[in-house]
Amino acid sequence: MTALIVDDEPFARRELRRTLEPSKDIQILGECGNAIDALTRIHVDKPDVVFLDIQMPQITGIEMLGMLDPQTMPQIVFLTAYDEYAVRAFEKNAFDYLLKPVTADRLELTLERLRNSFFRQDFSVLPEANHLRQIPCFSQNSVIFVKASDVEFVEARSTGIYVSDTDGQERPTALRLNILQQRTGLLRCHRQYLVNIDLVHKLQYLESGLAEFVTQRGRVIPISRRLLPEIKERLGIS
């Protein structure tokens, strides 16, 4: 069983590794400080299990599970100092948790758990996890958290996936289109293409049977033949 261990906390990651490594059925694959590090790993490495902090700045680890495609998410064990709202969701849908500092005899107790029942978890119970504030974006040797609210679109190309922002900005992100659509505001008009609704001008008809987003900087979004009934229903329009 592969694991991987999230936590901004050096000496609890330490601690951690320190407790797991007994285990010879464990491999730590490694050590993540934050919810960005821990994203590229989980997508590169694919680990059969994540010991996961709750408590992390800019991108707390419920809200990093919303930017994980869940059909690919790996186990997720939760680490919190305490966190009544946490404690009260995982006991009531089983979900599995440990309080930091974590204890041999307990971790084994988790360790029995995902060896006997690899289930897939469901983490709908938690709102944090089906609404994604803030898309982490990449920049030049930095993160750009642009909010969900000041994305006017977002393009999949063949080199990855685009968000372009109100200021005209474009960067890549490593969240999956699909994703970005399940969890922010942002309306599926296009194989290619998520639009924010609220940021577009005009609709625009074109002579071939098609149509067109013009969003309020100009920016032209195709809309796909499949959805446009879909979309004229969703905005009222006969």
Second form
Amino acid sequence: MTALIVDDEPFARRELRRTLEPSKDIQILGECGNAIDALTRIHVDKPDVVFLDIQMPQITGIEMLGMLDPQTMPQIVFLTAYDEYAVRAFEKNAFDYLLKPVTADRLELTLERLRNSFFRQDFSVLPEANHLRQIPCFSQNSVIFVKASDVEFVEARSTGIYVSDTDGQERPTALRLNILQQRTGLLRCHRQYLVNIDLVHKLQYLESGLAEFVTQRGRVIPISRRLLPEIKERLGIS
Amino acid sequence: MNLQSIASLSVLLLQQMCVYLVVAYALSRTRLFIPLTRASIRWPHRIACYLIFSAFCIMGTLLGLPVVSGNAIANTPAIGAVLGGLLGGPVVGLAVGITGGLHRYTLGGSFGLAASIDIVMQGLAGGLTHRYLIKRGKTRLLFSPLLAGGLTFVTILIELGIDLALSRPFAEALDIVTLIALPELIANSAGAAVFVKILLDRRDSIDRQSRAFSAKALEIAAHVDGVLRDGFDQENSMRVARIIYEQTGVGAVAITDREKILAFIGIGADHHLTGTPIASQHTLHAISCNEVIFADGNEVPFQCSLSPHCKLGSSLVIPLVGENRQVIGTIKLYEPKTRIFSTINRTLGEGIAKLLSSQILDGRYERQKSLLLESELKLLHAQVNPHFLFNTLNTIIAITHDDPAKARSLLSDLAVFLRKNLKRPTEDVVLSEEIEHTKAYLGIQLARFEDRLSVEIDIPEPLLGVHVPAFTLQPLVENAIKHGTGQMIRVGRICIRAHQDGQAIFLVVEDNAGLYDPQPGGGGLGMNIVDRRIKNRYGESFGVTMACERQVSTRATVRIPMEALT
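Form predicted alone done, so how does the form predicted in complex with its partner chain look?
Shown next: the complete complex, the earlier chain at its head.
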């Protein structure tokens, strides 16, 4: 079983690693200090289980769940020092969580559970896990967080997914188009495009029977023939 | 001697008595008369009673008419003597009698001695009647005009008897007594009765006025009770102004703070707008000098400073006084040009201002108390913040394996931090103690986020000894970590500085996150409490100010007065 440790406190990571080490069937792939690094490592290393701290800078552990593809998501074991809300939510829904400081006995129980059954984890009761407040985008030396409401449209290109915001800035993101569609209010209008309907200026019909959106900033977003009837119905202009 | 001369003497004496009563009436409009309207056992009142009735007694003699070549005087000192005794008691009566008697004796004449003895006797008779009535619990009868008139009548009869007995030659005395008997009986009895009636009326009018005043004042007090306790702001001021406007019936009512109109209701409300700055010179003067300004439109000119067409013609500006006799605002009553400003409203206005001032003060005191309570609660909460505590313990457990010495130092930081939080006084501490508390907290945070946090502390040596309110610095540093550097992916930097500028100390906590959210609640509860505590204690010019450059830095600056602390 491969595992990734995600916690913003280095000593907390070290302590968990030490507690995990006696279990010979666990291979620790690495440690991450924040959710952004973790997202990349998860995409690259595809660990079986992620030990995930809840309170982390910029993006909490629960928010990070929303940025993962449910189809390929690893098993998640939450770590928390004390979070009344999280503990209550977990208890009710039998997610696995570990209270820090983690004891070897309690950790063994978790590992046993992971070994025996690859039970399906349902995160739908954690509202934050299904909703993205902000979208992490890569910049040269940093990660920029763009508020979901400030996104004008998202475009999928061969080189990756690009987020355009209201300031006209375009930035690449590691999040996939279908995750963004599910976890934000953005509307799918084309195989390659999501658009923020709040920032659309007009829907323009073309001679070919096709249509396109023009945003308030004047950007033109194509609408696919297949999605047009659905969009018109949703906008109440059918 | 005939009936005609008796009648003319009676008329003359009644005329003199009228002069006497006019003086009495005029005096009754003054405060001098108030002690006479109650049967009081207090010495200052008795002395006032003695002085006034002695004066009337002497005046009664002086206004008298000499008869039979000046050998006798047809006069009215009996009124002063009898009433002095009746209203002031035997001692006052006797004293008035002796004073009046001595005065009469100095004027001489064949009736001199007898007349002097008469006056003493009249004072004593009044006094004894007073004692008799008080003992029987018939105090009300003291102010009966009929009794006063009747008693005077009897004493005059006795007086005439004494005159006949003591004056020689008897034939002359008889002639004189026959001449003055009727005029004196009529003038003195009627005079005493009317005098008491004047007193009664005066008393009733005072009672009536004070009854109306008290009722109005009580009604206003009951209505405004507690309104300004909730805060001296526009909404509450408007409620108070409306109540005063309705209860007093003045033309308009305004309430201001030191700068602007908080409430205005009544005539001229169309151009005296709430929220606008104070324009009236009278008001500005009242605020700066802490003086009641009454501009009646006659002696002190009044002209609305906002509109030449304003119908208001007079204004009364009364300062509202807060802590340390500082003026915090004014209450203003106006009357239109067509109406005179009544005294009762002037007095009421001043009373209301006192009431409101004490309410505002009470409210501030209450809020300050609740703030203290709130901060204490917050401190209690901080003491057991489980997230912080468990994360710290987790860090210590991890460090124990690798670096026991560091673990020990971290445990001592935790001990210092907890002790400071649990056992610290909530009032003033010296800055070095506040730094120690902050350093203990930072020691723990640095261990937890060793690769993500750096701290720089720069406090000049001389400032370490100054007094600052406890829990001023640590909450700001906690805030900078929790809402600032703790939210950063790159390395967070916190810089703590202090400097003195004039009579103020500045404590500065700066981070390199630049994530401060100026919306309500965005700054963190701890920081808001620090700010409010300092403002409440030292005034609005002190407290916490925030400066934020987005994504670059956030700077929290605390300003505290130096002189109040050292």
